[in-house]
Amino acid sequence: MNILEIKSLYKSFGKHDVLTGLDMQVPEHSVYGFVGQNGSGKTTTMKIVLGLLRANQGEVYVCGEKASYGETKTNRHIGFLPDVPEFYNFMRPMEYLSLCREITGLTNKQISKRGEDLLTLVGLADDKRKIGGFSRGMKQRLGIAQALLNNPRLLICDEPTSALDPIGRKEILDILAAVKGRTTVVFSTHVLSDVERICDQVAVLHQGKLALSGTLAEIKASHRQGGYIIEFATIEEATSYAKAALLHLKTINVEQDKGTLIVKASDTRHAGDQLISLFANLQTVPLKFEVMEPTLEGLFTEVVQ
């Protein structure tokens, strides 16, 4: 089941077209990386899903229900973490969650148990300081606890790791990976390494619509270029091997950068067998021999340029 479906979504601000027919499906219980350059329309999309912004055209469905601009009923299914969550700095974490109880309609008994569980999840159960003394990373973690308070079926996080140090980023990513079993996460970001670390599904937004979408493995497989990276101890070994490879395999292309060769071939399996046999014939052993795998960074750069 798709927890979120976006169909033919258009949004412009004046003469500036931001979304130009966006179609997107987010499977339930996935961590969905929504990737794009700054200003590509990620936050605009999330605001339309939340009913905070009116689309020019298109439809949004959350848990099968149509979302609408204004007081949309579908928000009862959604928890939201903005890029910079705001708090009352004079409050302590449990006091803040208790305040949120009045908005969500939970009972005192429910908030006591659920608040403790969520603060434990985000690593703040034993911290009794006022929120004003928290670091940005701690505030982001408290924001996740607040967003999960009402047991949402969809958790939307807008740039949750932006401006965090490496430790803070790791903490947030670990939490988002841990909540996959209880909710679906839409993780809007431009930090590609974060996406590769925790996301099941990836979508790249470019020029108002998806340029790439699917699992990371599917995207890499569909854009894989056949070839190998071979690294030798010396430039001389690499040069000698490159000459022999071109002599024996007529359908390959070889690029050399000092002691490293990049060998591209239309028939990767056959070329790989021949290249391995050539090591024995030349009585040489490479430092590295690996299949070329496309990276998310490389694919992202390819589609946005």
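Only the largest set of C-alpha atoms that superpose within 1.5 Å between the two forms is called the rigid core. Numbering follows the first chain given and starts at 1. In this text the structure is predicted, and so the values were computed from the model without any measurement. What changes on going to the form predicted in complex with its partner chain:
Remark: with the core as the superposition reference, the CA shift of residue 99 between the two forms reaches 2 Å or more. In the core-superposed comparison between the two forms, residue 87 has its Cα shifted by at least 2 Å.
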Given for the second form:
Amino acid sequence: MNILEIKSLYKSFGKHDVLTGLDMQVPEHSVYGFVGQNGSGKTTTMKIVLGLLRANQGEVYVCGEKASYGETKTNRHIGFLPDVPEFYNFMRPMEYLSLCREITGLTNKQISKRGEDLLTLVGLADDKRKIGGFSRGMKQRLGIAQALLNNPRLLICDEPTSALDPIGRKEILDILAAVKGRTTVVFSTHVLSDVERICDQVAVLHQGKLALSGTLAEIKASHRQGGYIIEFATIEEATSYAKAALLHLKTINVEQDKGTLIVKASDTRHAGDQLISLFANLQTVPLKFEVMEPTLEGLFTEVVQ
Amino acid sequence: MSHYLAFLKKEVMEGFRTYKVLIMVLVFAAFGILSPLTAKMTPVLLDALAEEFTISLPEPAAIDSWTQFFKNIAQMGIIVVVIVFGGILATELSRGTLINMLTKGLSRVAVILSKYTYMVLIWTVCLLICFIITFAYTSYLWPNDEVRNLVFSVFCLWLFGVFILSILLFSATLVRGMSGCLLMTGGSIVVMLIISIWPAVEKYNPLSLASFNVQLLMDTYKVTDLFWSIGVAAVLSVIFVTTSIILFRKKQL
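Since the one above is the form predicted on its own, can you give the form predicted in complex with its partner chain too?
Shown next: the complete complex, the earlier chain at its head.
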């Protein structure tokens, strides 16, 4: 079942078109990486899902219910972490969670237990300071705690790691990975290593549409550009191997960078066999022979350009 | 209803912890003390300043104290209230603190109503404190003086404040930012000042609630003459608050 479904969403600010027919499906129990350049419309999309912005056209379904602009009932399924979460500085974390509790309508008993659990999860349980004295990373962690308070089926995080130091980033990613089983996570980012680390679904937003979407493995498989990386100990070896390879196999393309060769071929399987037998013929042993894997960064750049 | 109470509690907590309530109470208490004091001291001060020639001033009376009271509150008091509450919605919207609450399903009606309740509550408490101090001090200084329609006159001033707060709330939902909100509220007072030039409108102008208070005490202005202004201020307040709710429900955040 899809926990979030967006159907041909359009949104423009004045003459500037941000979303131009965005379609998106987020399956349940996935960690969905929502990737895009700055200003590509990630935050706009999220705000429309939350009913904070009005779409020009299109529909949004959360857990099968249609979300509407303004006060939307579907928000009860959602926990939201804004990119720079801001809380009432004069409150203490537990007081803030109590306020959230009163708004989401949980009972007192449920909350004090759950509130403590969540603060422990995000490592703020022993902090009695007011929120005003919190660092950015601590606010981000409190943000996750408040977003998870009502046991949401969908957790939406808007660039949760972009403003944090490496340790803060790791903490946030660990927390997100920890809640993976309990809730579906949609998280927007432009940090690709974060995506590779915890996401199982990826979508790239470009020019108002999804330019790429699917599981990480699927995407990589579909964009595997049949090719091999061969590394030699010396440049001479590489050069002579490259010459021989070009002579034997007509349909390949060889790039040489010092001792490393990148061999691209249309029929990868066949070319691979040939390249390996060529080692025996030439009596050379490469340092490394590997199948080229597309990197997310490469895919992203390719899609966005 | 539970949203309304929860959020009202938050507003009150914010007021206390950010010292806004304290500041307002202190300012209004100061007005309360200063009004009778100024009335009592003005002749003494003038005498001391102008020794060589005598200015004949009538002996100060309770009415002078109340004149100071109404002047202070209707001008400085209202200005303090408007400035303190000017950012009530703007700061929450620009900092994004409200977004979290709204995505949790907080009803937007509750936001507007609790904010208005909070403002009216603080205004009422401050005015009451100021009134009690002035009343006690004035009756101590001039035990024999009597003024008429005092409670009604203070009620009129209170209602004027409530009306101004509804304009403030309306402006806050209409324009982004605190300055725009202050400008609009100030502008509406200017508009009321301008239309008060026409004697025909005076009867309906809410501004009359804050301009004839002393005349009421002296009985030179009739209580019944203000009934229309009271009605207009009350109805407009309801309209402004209702419109704020409608606007805020459809506001892009």
